[in-house]
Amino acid sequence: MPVRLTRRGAPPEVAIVHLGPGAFFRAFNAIYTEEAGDWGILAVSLKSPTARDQLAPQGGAYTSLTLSEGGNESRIIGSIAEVLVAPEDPEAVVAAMANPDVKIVSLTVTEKGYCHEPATGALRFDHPDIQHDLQNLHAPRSAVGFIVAALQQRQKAGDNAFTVLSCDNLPSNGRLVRRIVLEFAAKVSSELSDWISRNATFPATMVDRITPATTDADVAALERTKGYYDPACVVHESFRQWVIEDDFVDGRPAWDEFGAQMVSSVEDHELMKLRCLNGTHSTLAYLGYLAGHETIADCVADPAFAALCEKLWREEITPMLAEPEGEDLNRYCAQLMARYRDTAIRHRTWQIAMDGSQKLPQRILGTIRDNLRSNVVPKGLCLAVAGWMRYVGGLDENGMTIDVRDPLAARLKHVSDGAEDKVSALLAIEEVFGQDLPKDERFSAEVSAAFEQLVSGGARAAVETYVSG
């Protein structure tokens, strides 16, 4: 049996619990506590074991591997003082997110975790975990039960409320969350709902940090280079970026103090990141694998592709971004691209396109609505969205079978299949178009003309058409 990682001292006290403990956290938010010390999480699965089975062993201590093509380096964290799995036992869950000596509950969810409308930021009552939990919410299985079902025991017991910090990829992901849980403690009592308005605050957030899935290989590359076993471990790219609402209602480790940017309004560093880097992301992952690009060095490592990403940032992304205090954006997307090219960060199309139904709506629709108020019809973006509807249609251009990951895979599928217009039929999903934007003729005419692109010529032709155009 390989020597397994195991944790060097007591862990610290639990003063945060965090939800959503899969590899970005891990390659993030636990490492920047991590340097700031003395502020011990407590992580929360929602849904699977993984993440227990492979920390509890370990004490919550796992590596941390920064991978550059310059060579890679490993740290041991230690940050995670215990980790538990909600459906196992989500009282215990509530109770420990009730304890007054929790200061943050902090959210790594990913977009489909907060049960809302993607369009239109409504918090989702039609949906199942929501109307369970609104009936047990002793037992909650969702985020914002959780989050809701704390709050309140900390009303009952006269305690301070808590800071919710959502660090997802979701614009203004503070006042997002702050309203789901809202509209869900008002449908628990309106004394709860006004509570919680008053004493919980909801900093926006903004992150950043290329975070690729660990693979067996890098567990088997790590245990041959250190010498133990950590099926817990994260590979991360170098970079990193977090800003923060400084906004906090007990309290907040020193993240200042190692890089974190602490600001009055996240709003236009978090639309910089969500539509230069993520918008762009899923472009590549999209219109990439439909064109047999398996990560997204390789995208860029193709000429067509990576004069793609230039040409969306020049002429319709950025153009419609007000710059960011600090920040200069054709210097931001030259290092995004610096990026993009390192081979040593193999982060996969497959991966990327994941849950693509939640993430359009943020990354790539907004900014097409801007485009259009402004009188323009951005062709690369809609290449995207027909890149997204002809990926979703589960099968790639040699007919082979794409495993589709999404929650509305199922109907996805069916649209497409069923639709003899299958652009027509995938513009009239209003929880990701909304009602706007399959009105607007210019938008549904260039879909329609790129998707017929992509079927008959196939995504890197496209590309091609659409960089020389």
Contents of the next structure:
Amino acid sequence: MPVRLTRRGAPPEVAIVHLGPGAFFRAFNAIYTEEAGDWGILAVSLKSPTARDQLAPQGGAYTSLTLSEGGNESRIIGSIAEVLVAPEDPEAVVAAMANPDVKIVSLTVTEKGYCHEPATGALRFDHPDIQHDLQNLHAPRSAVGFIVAALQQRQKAGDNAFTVLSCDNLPSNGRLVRRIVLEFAAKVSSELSDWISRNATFPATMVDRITPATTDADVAALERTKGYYDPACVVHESFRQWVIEDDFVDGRPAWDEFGAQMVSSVEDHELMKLRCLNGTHSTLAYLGYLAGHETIADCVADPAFAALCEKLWREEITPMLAEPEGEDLNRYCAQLMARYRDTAIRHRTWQIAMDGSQKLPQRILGTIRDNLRSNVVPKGLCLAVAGWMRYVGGLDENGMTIDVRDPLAARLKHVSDGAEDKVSALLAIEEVFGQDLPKDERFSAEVSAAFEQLVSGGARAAVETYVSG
Ligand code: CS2
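Mind giving me the form predicted together with ligand CS2, seeing as the form predicted alone was just shown?
Zooming out: every chain and molecule, the one shown earlier first.
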């Protein structure tokens, strides 16, 4: 048996509860917090026991591996003091969050973890977890249920509220989480929602570090080079950027001393990141996957796909953005291309393609709307939407099944299979496209034309036509 990684020394006292202890959190938040010292994290898995099963035998410690073409660098991270699996004992999680020593509840639960309607941002009261939590607030299932249950206990005990810190790739993530928390709390009592709105804060954040899923090969390579076994290890690029609105009710770690940028409004940074990075990531994910590219680096090694990104940034995305303070949009995009080209990062198109119904609105559709408002039909982004439509149909260009992962996967396939006009049928999914986009004939005609091109000539040819146009 190989030696298992184990913690040396006691963990710091818990002052942060983090919901969603996946790879991104371990490659990002937990590292900044380790650097800032003193603040221990209780990490809570809302669903799967995997992270706990990997971390608990190691006392919460794990390896962070910075990948680069010049060689990898490893480091052991000890800021996670404990991991709980919420479905095993939801009451214990609520109690831990209600403990007044906890000053921050942060989240990386992915887009679908907010149980909101992607097109509008409203809480989905028809979501099964939300329905369950409204009836059983003592033992919730959803992130919003846990936050409201813990804040209710704080209110009853006469304690301080906590800061709710969303670290997911959603626009105005602070405002979004505040809205769903207050919408949920109002169903419990107006007194509770008033108390929360007066006492808790919800700073928005922009988070950025490319973190491909850890593979068995990564774990085996670490064991070969370091001589210990660590299935909780995470692999990531060296780049990182964290922009945070400085609005905390009861203090925070000194993340800013380790590179986090504290600002009064994060909106422009968020839009830049979501639309320039995540927008082209999703575009490459669908069109690249269809063209047979396995990773982002493979995509941009293909000149047509590199030109696709450049043209999207230049003509469709950056003209619709305000330049955030301290940033230069051209330099930002050039740096993105360098990050994408890094062959040490094997970020799979299939991984990024997941949950597209939850991602498209903020990554691509907002930019499309802005272009249409300026009387421009953004052909490249319409091609990206058509790529998503082709992808969720479930068959690739060789007729092989695609393993489509999406909370709406079954519905998307059903809609796509059952319709003669697949584009119109998919555009009618209101929680993705809203009411306005399907009615815009310039948009629907362009997506239909792009879809036909994808079906008749394939993704690579469609990309070449776009970049040479
Ligand atoms: C990616 C992001 O998986 C995805 O959808 O676009 O995880 C991306 O790598 C990060 O946002 C980079 O910060």
